[in-house]
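Let's start with one chain on its own, the form predicted on its own, as structure tokens.
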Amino acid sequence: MRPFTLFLPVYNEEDILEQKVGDLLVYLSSLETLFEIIIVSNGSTDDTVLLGEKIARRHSQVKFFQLPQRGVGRAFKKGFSESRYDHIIFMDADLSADLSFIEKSNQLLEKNVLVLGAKIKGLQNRGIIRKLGSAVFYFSVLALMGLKYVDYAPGAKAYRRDFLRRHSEYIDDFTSFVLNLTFIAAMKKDQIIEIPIACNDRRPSRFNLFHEALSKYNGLLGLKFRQIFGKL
């Protein structure tokens, strides 16, 4: 099994950060391969930064970075630029996706540049609003871009680092980078695979869902315009 980087973006996660990183360290240590955890706080205003720094001092496998501005894409750009290993696995801070995705996606990156974990295809314990929102966005992407993948949320995705380096200009500051990178990989005929994942996500969102939806659709329309005008 290849060494890998596990990336976690965090925003105001003081209540769960220590517990979740502890859970990760136990699980990752059982895989018997080299790994690192990169945590990037984007605009946290609680004690997340203090806790992250303490965790990094305590565990050599953990790196912690702080960004003053919010934006999961900003955090991801920082995370992959600091990564030591060629396989980069993105998980949400609450670990709502089943941890088995880590081992499965790491293995699949041997032949694919991008692994998409798909909640819609797996067992998902999520609110009805989130399920409907995901389904509507999937059909919107299918209609506008012709992509048949179903999950473009940042969490539970895995990438080859060389692929990210080649296409880093498509990593926006917020959440559209997953769609952008998926479309670019499909256009370049790079290998992509989507696998079902179990997801237990009943926690209230850390973000305004309306603003999050606006950001996603702005990103989708922006991608379509770039395609139309030959900017991709």
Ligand SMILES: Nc1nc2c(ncn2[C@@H]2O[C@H](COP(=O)(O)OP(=O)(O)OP(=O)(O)O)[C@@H](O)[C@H]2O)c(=O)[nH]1
Given for the second form:
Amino acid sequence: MRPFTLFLPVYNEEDILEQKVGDLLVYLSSLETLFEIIIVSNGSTDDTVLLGEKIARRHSQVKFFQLPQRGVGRAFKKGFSESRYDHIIFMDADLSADLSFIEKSNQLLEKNVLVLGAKIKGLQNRGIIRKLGSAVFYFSVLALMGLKYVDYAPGAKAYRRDFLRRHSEYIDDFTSFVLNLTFIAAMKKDQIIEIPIACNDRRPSRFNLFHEALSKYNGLLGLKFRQIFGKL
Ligand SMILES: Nc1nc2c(ncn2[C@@H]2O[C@H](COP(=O)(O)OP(=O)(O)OP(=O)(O)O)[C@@H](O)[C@H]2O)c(=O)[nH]1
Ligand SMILES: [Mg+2]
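Show the same protein again, this time as the form predicted together with the named molecule rather than the form predicted on its own.
Entire complex below, previous chain first.
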């Protein structure tokens, strides 16, 4: 199995950070390959930064960075630009997606530039509003862009680093980058695969769901306009 970089975005995660990184280190060490964990916080106002720095001092496989402004896309750009390995796997810090995604996606990156973990296709324990929100977004993307994939949330996605470098201009500051990159890969006929993932996510979101919805639809319309005006 190839070495990989696991990316974790964190915003105000002081309650779970040490525990989850500890769990991850145990799991990743069992895979018997080289790995690193890159954690990026932006704008956290609790003790996430102190804890992240402490964890990075204790474990040589963990790197921690902080940026001043919020936005998962911003954090991801920093994370992949600091990565040591060619396979980049993005997981939410609460590890709500089943960890088996890491091993599966790392293998699938041999033949694909992008692996999408899809909650709708697997067992999902999520609130009804969030399930509904994901379903409406899926139909909107299908109608506007003709893409048949179902999950464009950042968590549980994996990328080849050369693909990210080629298309880094499509990584926006927030969360539209997953849709943008999926569309670009489909347009260029790069290999993409979507696989079901089990997801257990009952905690309140770190995102403001109203702003998040606005930003997602804004991103979708922006992509459509760029397609119409030949700017992709
Ligand atoms: N670096 C960074 N991480 C963030 C930011 N906002 C949220 N996150 C992280 O993004 C991950 C996902 O956040 P959650 O609150 O679990 O999101 P969610 O609403 O469950 O998202 P879905 O799984 O897409 O439904 C967590 O690791 C958060 O700490 C941010 O502005 N910057
Ligand atoms: Mg979550």
